[in-house]
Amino acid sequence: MKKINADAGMIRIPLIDGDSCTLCGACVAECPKRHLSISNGAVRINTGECMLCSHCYCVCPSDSISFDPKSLRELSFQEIKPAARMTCGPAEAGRIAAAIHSRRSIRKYGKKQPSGKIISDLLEIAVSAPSGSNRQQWEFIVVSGREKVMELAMKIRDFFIAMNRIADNPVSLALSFLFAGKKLFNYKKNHIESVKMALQEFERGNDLLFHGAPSLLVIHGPIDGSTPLEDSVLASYNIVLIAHSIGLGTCYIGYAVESINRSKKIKRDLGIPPGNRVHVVLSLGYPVKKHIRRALRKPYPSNWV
């Protein structure tokens, strides 16, 4: 197969098979960066950097477009078996809506550990999420095993003990205003009592932070880019929905996000680079109880203009 427009020194470009290309123009019309054009009887790659969205590959009817595997690859699943093609229609939409509506945050897990293959599949599906400018700069940490989960919980416990000590000291609280603004004041007003209660329960052997989960998923990444937080949240919700569909439960752990980001030691222990920020911490495991009906929701405002 003859490849044209392939520069060995530039792997961030589509590789186009000139023998099978029909010059239909689908790739040219689809490219969000106007990176492709047709001239002199061939698809040409214009100047500029390809964002590796692979839309050209997705729409090519003659299967004439590929990418260097160092730049892009097919997702690989071990336990979950995605259908070859997405079927559309009311029935499929109903199944998706049922999965979304029936998902709940799980705060009580059994001891069974999700397999490594299942967790790997969840990470694969996570990176199917959209990201700002297709940056895909999310990074994942898997905390696997109840013992390791509790090791992290102990470090977070120590962080909040130190935080409460500062917040309960009037002098330290006043001085913190000079460096952190109202953050510590707001913590003392809105969260310190619930944190103290959780710490007391922790000493009694009750895990109110990770809810007895046997695994955790931590999603972090650089703070630059257009939407780093949103990118990680979208990736995490792919995990949440697929996990629910195969009988696993998840819960977003906001206290863990805050403490890890504020503790250089915890970040270092987890192997998170100093320039990265944790955006999501998910507990993961098998729910103790099964919800038998869908949750009710609050009324919401809606303004159509």
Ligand SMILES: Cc1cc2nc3c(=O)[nH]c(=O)nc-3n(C[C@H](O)[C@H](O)[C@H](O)COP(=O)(O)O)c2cc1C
Contents of the next structure:
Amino acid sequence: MKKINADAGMIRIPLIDGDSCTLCGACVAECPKRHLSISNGAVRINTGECMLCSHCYCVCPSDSISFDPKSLRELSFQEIKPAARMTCGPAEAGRIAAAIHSRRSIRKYGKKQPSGKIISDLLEIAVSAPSGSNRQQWEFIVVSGREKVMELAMKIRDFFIAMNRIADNPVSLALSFLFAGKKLFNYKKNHIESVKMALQEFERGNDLLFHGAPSLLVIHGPIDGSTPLEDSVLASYNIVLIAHSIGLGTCYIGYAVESINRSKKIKRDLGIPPGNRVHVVLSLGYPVKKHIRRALRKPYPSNWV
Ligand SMILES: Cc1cc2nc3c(=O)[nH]c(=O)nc-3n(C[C@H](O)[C@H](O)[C@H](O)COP(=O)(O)O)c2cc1C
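Can I get the form predicted together with the ligand as well, since the one above is the form predicted on its own?
Expanding to the full complex; the earlier chain stays at the top.
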């Protein structure tokens, strides 16, 4: 397949309208990379790579800064309507805290499929997250529909059956140490029994992997990127919170992350390039039950220095 260079012809710097610019210097002061300066009556772009964070655009009082739409665009929503205000007051803080505090992992979903519009909005919300050096190294796969979810579940089942066979064979277990260190030993010690139980349940028609979800979101990114794991996790948590606030449930599925990353076939089938790793798999759907109380948490160390 011919690879298309998405960056071709893209202008990767702020475009400054000299006619409306008042030379107030707000963009110069804001740029985290110090790429902007004022000289000879104009804002100049210094050498060095702009990380396209758009901070300059966001502080310009005369609206004189824009970007090539091929490199930056405004987020757009179809069902979820973000309020236009730029600040949050205590009322919003209380609501945000309520959303954070009342969210739980959902392990029982109804059949109703979240609409494509809502899922698109969740992706738009996801990419508002911060990212390392603004690289935004997140790529999304939407697995939409229970049939497709089950297709993936069956591939993961096959993966775990094969892995258990290796882990249960003392010779192959010992050999695995040479290639993967303690990974398989740890899997055998910590997870194999619950995986075996889940496999038995799967044969009885109980989906303990994706909990009966009608859709999944898979977030992946380049292995050699800046902070792709953190980028993906932060993006996913935006999804989790907004999904919860509109009555959708989610659950992080770590078992799916592990198996997809270890299986070339599953990665290929999902269209994930070999140079990418999956960082997050989320189940997504409408919860069957509502929790009536908020989560309790363990006491945690907190050392103020
Ligand atoms: C990285 C990660 C992986 C997880 N993997 C699974 C999983 O494979 N299956 C599952 O049912 N829950 C999984 N969870 C959900 C946790 O079990 C859950 O977040 C935790 O028990 C706290 O419960 P709460 O999310 O309802 O507050 C995972 C959570 C995280 C953060």
